[in-house]
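There is one chain below, alone, in structure tokens, taken in the form predicted on its own.
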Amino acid sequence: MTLTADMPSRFVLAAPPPGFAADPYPHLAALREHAPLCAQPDGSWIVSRYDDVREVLTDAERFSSDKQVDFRPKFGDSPLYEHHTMSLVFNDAPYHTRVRKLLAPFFAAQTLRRLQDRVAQMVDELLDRAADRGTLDIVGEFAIAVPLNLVGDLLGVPREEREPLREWANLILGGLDPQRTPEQLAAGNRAVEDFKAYLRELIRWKRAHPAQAQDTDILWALIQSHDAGSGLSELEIIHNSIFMLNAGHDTTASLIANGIDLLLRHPDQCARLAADPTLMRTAIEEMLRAESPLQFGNRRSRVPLTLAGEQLPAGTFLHVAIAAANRDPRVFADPDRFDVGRDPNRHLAFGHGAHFCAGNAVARMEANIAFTQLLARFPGLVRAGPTVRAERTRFRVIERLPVRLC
């Protein structure tokens, strides 16, 4: 069932209609046009128009990212609660400012230049192996492998120890979706504890082997700042390392997988991009707009305010529909059309304001190299099976996408 003008208020994010994960955009369009501020049964609201979404994301004075109050009913006193309330993304200043400042050098332009050759070599190796088979699972064998290994390198995680990271990340990030069973939450809590135990052991190893550290080892730099008395506590280091590993590979993997899916669904645009690689920058921005890896963010109002014509009290929880905003016809001409040359493109896929994604330049660089080298070697790649999507609402996730290389 797709929402229509006479029933937008029926949409409940915690219990979306059948087929929502496969194609949420008709539902989001109905919300945006007929219920731009949609009340939810628990007293929260969905914000869906571009200008309103951007306002909420930008104004840190009136809208808080802190989740200590919001996550307590869902997670209780649990490892998931501890993790998510200590992560950079779910905090306000001054904690958010302090952590972001410590991480800033690792996302600087000079660091990206050092990483480019490493990513290019990694992509070539993945494509060499795929060429021998003639097929490629875009998700498991490509989209996840590239960012997971890069973030692993940045944090100094030994390559032979990275296998569990993907599963831990899925379980921890999955806990953020509006609807989770007790079994899923229990699995997420176990994943946090397993991840913490692993990182504690890795930190002990790094302290015992300091000569092995490299200048792009974020974890070692955070340990050194802690030991010098000017950085984060060890628990803060652990949870923000988990956050970087999870967010750094999950959203970039979704960008790459969703981008390939878009190109396969729009062969004319795929051919256009393969023929003119100078379009790669605008193509990646269009992928981010059309299939935002993060579909819903959230904030809580600090003060009474008016939003989308509604008076809201202080403490109102807002589900920020980034995916709806990125297809708002008030901002984007023909918004449901995928156009690799779209420019300008003021999408909000990386957020806006103080919480604008710190790793956006890394993600863009990885995607640029991945798409450029894939299309250069296999411009005629075709689908070898259906796109299988996860039943998730907060994130736009593909679980499997097989292609034939040609």
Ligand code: HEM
Given for the second form:
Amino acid sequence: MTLTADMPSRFVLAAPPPGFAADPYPHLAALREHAPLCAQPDGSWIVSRYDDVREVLTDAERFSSDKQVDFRPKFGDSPLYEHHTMSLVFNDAPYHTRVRKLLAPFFAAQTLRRLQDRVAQMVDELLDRAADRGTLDIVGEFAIAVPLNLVGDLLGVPREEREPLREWANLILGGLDPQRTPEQLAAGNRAVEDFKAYLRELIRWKRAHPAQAQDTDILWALIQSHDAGSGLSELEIIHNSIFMLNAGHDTTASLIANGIDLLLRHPDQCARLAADPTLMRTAIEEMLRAESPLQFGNRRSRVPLTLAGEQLPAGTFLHVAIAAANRDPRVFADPDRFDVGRDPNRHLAFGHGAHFCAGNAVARMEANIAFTQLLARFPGLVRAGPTVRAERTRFRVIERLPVRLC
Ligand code: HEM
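I would like to compare: after the form predicted on its own, may I see the structure of the form predicted in complex with protoporphyrin IX containing FE (HEM)?
Now the full complex is given, and it begins with the chain already shown.
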């Protein structure tokens, strides 16, 4: 596609142009180069250059994450409203800081080491099953299963009870889509209620069987800290646990599926990585940069300010184009090139500042194990069909990616 200066004036994020989901990058480049702050019909703006995106994500004093005002007209007085407005990511200090501090120990190196063995075993089991068949749908049979089970472990959900988790998470996240239908909203609200009821029951069970809790069980630890007076209510604990699943599984599945897709599209880089597995760390950072799982974040300005040379009143809603920033040639040399050895790589795929992804080390660990074991067992992995992408704008979602294992 040819990049033209008038593209940005026609660009509406809520109704993106045809082909955007297949390849958003020419459009994002046009925005970044010709309209670094791009006005939207509803009064919001898209910000797309690296320095501006980083500034908005970092400066929590001037840019708020609180969504109480934004979500009221969208969700009304509903379970979805209750859920999203209690999740730490959609709040500012002091509530955000309080929840974040309580979660911190679970993302420390010690916990990671305990989770690592379970992830390795799970990946092995998935690959054993796939080896018997000789084919694998990277998304449905691999990329989703790894993070879903990891978050299941983190919340202490028994293995045999994990099946509904993904459906609940999808329905709840579907409610956030800009083009959602009334049916989607109703299904999202039902999913919040079902998930809450399940977690209430699980908490009751954990209280009755405290000796059976694993030391990586966040839900149980939050309940214990609630009992010791942490100040977080049971309802707040439940909503932040649901958020943990939503935040941790689709994004990581996207990293794994997009990572494989990138390797299949760039056989030279795949061969380079297979020949030198010490490149795995930089390869994963490059996957996060090139195909950022969360393509757009958002913030609302708290005060009148100047951004990208434009004066904005207090209360301006900003779409923060992480995917555009991560291909800004002012920061990344030859940004559209996929280079598994790129170093340094200061991408913003995990955000920046106070809300920087709490699970970044978990996601990196899962991806490292998934790619390492997959490539070691099946170095001749080949595509067995086209990559099918979802028509989503905020998330970089692959729905299907069939491969043959050899
Ligand atoms: C490749 C995978 C992942 C990506 C790309 C990703 C991306 C992000 C981004 C961009 C944010 C910041 C949002 C903002 O500033 O508004 C965020 C926040 C968060 N993520 Fe992740 N994430 C990933 C995996 C995970 C995992 C595995 C977990 C947990 C198991 C997790 C838990 C969280 C939490 C709790 C927050 C909220 C942090 C806060 O508000 O302080 N994420 N993530």
